[in-house]
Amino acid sequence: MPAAFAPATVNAIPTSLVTPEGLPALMRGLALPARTWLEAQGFGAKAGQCVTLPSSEGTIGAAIVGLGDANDQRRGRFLAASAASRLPAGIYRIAEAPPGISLDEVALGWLLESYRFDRYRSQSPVKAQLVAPDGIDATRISAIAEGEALTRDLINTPACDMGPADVEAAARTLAERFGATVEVTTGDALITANFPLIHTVGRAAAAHRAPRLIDMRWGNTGPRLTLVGKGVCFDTGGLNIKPGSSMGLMKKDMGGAATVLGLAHMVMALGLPLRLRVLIPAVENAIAGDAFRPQDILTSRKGLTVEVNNTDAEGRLVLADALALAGEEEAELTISMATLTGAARVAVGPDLAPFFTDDESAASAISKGGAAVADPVWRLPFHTPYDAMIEPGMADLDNAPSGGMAGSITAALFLRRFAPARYVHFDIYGWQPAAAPARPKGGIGQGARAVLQALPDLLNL
């Protein structure tokens, strides 16, 4: 979990956050013995650079960290806070920042980096806390951090302590937390419950990681807000399996789950004003006798048939019958959040979030959030005419269409038949494959921020 602001105090070390432009000022303003150990020091305000100065008692009177210039600013994110892991212990509150410098990002940034998953090995702790800084909104600050640490914590745990009744289990203590309620349909249920397509795909998982459709309800006011999670718990390929290289990172496969469940807890913690729902089908692709297999052609929820040519592309199967769930109650909006597709990975990286969606304003509240709260996202196109590389012939739907080309768009456009008419989607990543600032190497939250920023637009809120 994300360390908490520490109260304020008349103590807290003033901190002071410069760039290389700006340093000369700042020595200027200095005596001539802190001048002197910064020169001594190397300090030239690179981005991440610390340094403490003395008190005439011989403790930390003061601290300065460097921001790097503009182009270290136009390539990074959050380049403040690794002064959390750099800075000896003390309690720090930020005295002076240059102009244009988000004290928000710099305060969430903060808590992000101080962030340690340590359930199965002890970490040692971020020593130096911070003060929430004046100006700022350090109740919503913290909400997003701890939501965003609740998708961390998801994604980094193993398959094996994170199945689809673990899932569950996060969703009912979240709900429990928040006042809100929880339903579920579990193995052979879902097809009493009409949920074909995501019994079909977790049908082979042992009877203890039976699949099952979680469904989160809060709030009783406002505008409705229905999050779609794709929870794949791990995913072997089924009998299309994936070679080791490929299944080595399927433990995330249930980061759509995660970072829904993480958003929720910013929109419950922050007591919005709106109507949510969660839906999550929890699910384990997993090889047994009872697997699905090419060439089956399944019914879905929603009546449309669907041709399985790759067992591996069960994510959005799992996803049609929740969004034609979701569609039988539709919300003023829907959104759903999948690792579905290597195709967006390659596209735009692991840094981007890829989304869909054929509502103008709201693509545009979208990037705009996620501009502004530094959660980085793209716009890719419901590109109509690939429709006809869905639609095999034999059934409605194909699943897997062959080619290779336009995987993630393709895939999009396969939800687009299921879901509710104001709908985004988005093929998220979930993994920072190598530590930076406020982002540990490990599972991670996209899009979230993004979208919460962007709910009052969204949502007229």
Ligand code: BES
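Nothing here was measured: the structure is a model prediction, and the numbers come from that model. Residue numbers count along the first chain shown, from 1. Superpose the two forms; the largest set of C-alphas matching within 1.5 Å is the rigid core. Compared with the form predicted in complex with the ligand:
- Relative to the superposed core, G58 shifts its CA atom by 2 Å or more between the two forms.
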The other form holds:
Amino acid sequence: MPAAFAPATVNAIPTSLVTPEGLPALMRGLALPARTWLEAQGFGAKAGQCVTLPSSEGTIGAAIVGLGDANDQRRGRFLAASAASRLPAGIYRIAEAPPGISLDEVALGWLLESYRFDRYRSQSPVKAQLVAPDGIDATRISAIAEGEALTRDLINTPACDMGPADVEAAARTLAERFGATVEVTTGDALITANFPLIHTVGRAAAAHRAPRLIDMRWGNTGPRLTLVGKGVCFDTGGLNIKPGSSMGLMKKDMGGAATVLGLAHMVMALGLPLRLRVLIPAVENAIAGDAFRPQDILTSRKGLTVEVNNTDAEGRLVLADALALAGEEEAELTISMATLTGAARVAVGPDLAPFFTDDESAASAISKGGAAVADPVWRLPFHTPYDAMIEPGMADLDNAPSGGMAGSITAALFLRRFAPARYVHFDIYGWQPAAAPARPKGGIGQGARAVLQALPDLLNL
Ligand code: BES
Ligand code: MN
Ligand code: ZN
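Shown: the form predicted on its own; wanted: the form predicted in complex with the ligand:
Then the entire complex follows, led off by the chain already shown.
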């Protein structure tokens, strides 16, 4: 469930955000008992440290939240956000904050921290809520928090309840809310509609979890933006099966789909002046008698043939057909998001969203966007000399080059063979391994806020 701002009320608890440098001044403004109380609590304005002060009636009269020093702020983001989990239930308002602290980030962090995945819980704890601070763009921040909550809910939902049909249902629910249209091609219809790779990867799944291509459109005017998300609802690895330790988290292998749906939510909720298309190949990479095999050679929608050297490199296969479809219509920009390779995680870890593009201006807009909204991204190269690694000889392309060198780059180069010209690809992790401020453990969107922030630059909006 997305968290929302509390309605403004006169009783909202005044909350001071304070750094260690600002603490002496704050202390001087307090009455002696309050000062003594802060000292007794060992309050040093460390990042995320919270204390409350009683009113004369014994209710919570004020709250003080530590932001840490400049080093803490360099090392972390959304440092004020942990207050949303640490403060007692109640309605809070920001009464003071040091100069240079972005209240938009504080407010967004509070909402993102308040996210809980409660679908399988009988009770949801009561929360510390925040009144939208004056001067922030509350509509925008709410839209972002809602989009991110959608992404997290979709990733966190286990594969038993988040198969291809459930991803379709989620896309339809989203479309209905914003007046978008959805077309879906399912099962054997994928063969006649010429999505052979999507069909091949997904055909071993049970009938009620049949593969499909979801095609959502919204908006009538403005530049065209096409988002493509990897929707592998569970990745067993197929016949080249994953070891149990690698399969453990593979419910999140639809993280790209979840992230583009979250981004679509943001775009539509804000009514951005563009024409949006969202393409999601939704499949389960399952094992059965009709599963595709190592060394099968497949002919893609685009006509390029692919030798399957590992059925576990399935994401690039389903994305290839979706990207080919994207390219059949002139869009100003196509962006894919996918939990595509373990190599991306090895290269940059779970906190950074690696992205690829040949478009310098798009790269700088996305990097700037990410920095502005605390959504760290890092550009990796479409290093063309490595194209040789994805060309096996037996077919046009190899889905899993041997040697294991530059795995994220070779996967990206594979996608580039199918993608339209102005193209950005994110190889995201989609999972927060340990709770951090504004990022509870579990499914997480990456890159969506960076892209949203960059859209005016990317599309001349
Ligand atoms: N979904 C995985 C990639 C993945 C694994 C992302 C772990 C995040 C965390 C993908 O389908 C996959 O299995 N990729 C293989 C490709 C290889 C066989 C060429 C990989 O990265 O090992
Ligand atoms: Mn795989
Ligand atoms: Zn996968």
